[in-house]
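Given next, in structure tokens, is a single chain: the form predicted alone.
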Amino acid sequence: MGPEKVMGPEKVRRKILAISSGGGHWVQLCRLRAAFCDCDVVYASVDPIYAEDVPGQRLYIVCNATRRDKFALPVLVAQLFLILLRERPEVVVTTGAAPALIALALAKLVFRSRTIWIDSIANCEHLSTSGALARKFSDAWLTQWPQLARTDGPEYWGAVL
């Protein structure tokens, strides 16, 4: 009988979907990358050029629908549903806006993922429309401005930028 192979506990990497719209939302999401270092991260956003910001990572591109673009919304919902079905993230993290809100709602209601909404730092006087709506789909509902935090939410944990 040879030596026994000792097996340590395997470290399970938490699967995260990090999603945002373009511009400042994407910049803020990328600032969180270091926090995901021990996780299996999948990104989603609206512009293929963002692949340069997440080399070696999976990046899904979704249409950039807004609440004013009612014809693009069904396409966006279908795209996000397929991403969530394929990836099955344990956690969905977003810095906004509309595409991310829909992803958050689908992830919470259909796939039972944990969800984190971080409202954009651009919203220093009040939450964004998407941010206000995100409350009912968020396990952690956050603002980046201490003056916007309330006892019943959103919470302030600091700023990304």
Contents of the next structure:
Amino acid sequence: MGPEKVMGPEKVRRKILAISSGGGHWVQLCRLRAAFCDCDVVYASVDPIYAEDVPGQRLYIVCNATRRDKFALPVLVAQLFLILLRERPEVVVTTGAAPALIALALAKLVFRSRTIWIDSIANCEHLSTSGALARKFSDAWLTQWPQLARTDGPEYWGAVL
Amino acid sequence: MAAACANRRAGILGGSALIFVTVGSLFPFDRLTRTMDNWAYLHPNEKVIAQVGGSEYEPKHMEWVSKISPGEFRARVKDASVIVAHAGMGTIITAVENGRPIVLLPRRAALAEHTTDHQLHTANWLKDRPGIFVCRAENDLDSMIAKATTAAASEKWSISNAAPLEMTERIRQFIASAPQRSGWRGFLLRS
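Can you return the structure of this protein in the form predicted together with the partner chain rather than the form predicted alone?
First the chain shown before, then all remaining chains and molecules of the complex.
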């Protein structure tokens, strides 16, 4: 195979941002790593200790704004904007929660990325509040519970467990 | 006092735990921390190690740390014979990935232990799974720990550490179908 073939198309690997808040959201995101195998993936979460779950890969840390913590919001928006500006991901994928919803909104409205919202498997009786709001900013709007899926969304593509 | 505390924290790095108590990384959970501290007092022959997050109650009868890294968390789960925890998915997934029985005390929104009652829903969904023992209230903990200990000695179960292939494949294909950016003209993708 000649070198011109090795070069191939200018770019085939998609750049993706995989983002979630901490705890179970992050554990669920990590269970989806196989889906990112042919991408250039950068991660973002709320605690630097998660770096050991994604060795050799970049992990951005953003401030952990919960819905009850309004003061952290402007900082978070600025952090997310800079990450998206620097990485310009073609796809943003998240398992929640609130900080990831803001990332999804910025990615969709400002940077025109493809976006995937995967509502946490913990929400088995109804979608999370962030998940309901994510509808407007999601190209794929997913629940992990078949009984919560509707014809007009959210969709069920499976569960991480 | 501080030295005693430091010793206790240092102690968590060695030894082999029997009971690993964990409340997750986000919110405190004093109801579980306090009940398990009493439990440790009443069971001096059992070794109990607790990760208590931002709980205000300071345990006196069990070793404790406030926060640990995911790697250390997994190591603690593997070392433990029984996990006692809030009904958080991160903890539950880690326990079942490692085939460890887990006793759950769901956080309740009415007690300001979480923003919603989704942990009650999670616990209700999982209550019949092998290896998962759900407490309705903190006074169920003792009997559920006894059940889980028996199960730990007799049963083996665990799951893989990745989502099912069908789901990851569908997401992979969705990502592959996304429009590509090229150069600065791709700054604002048209989709």
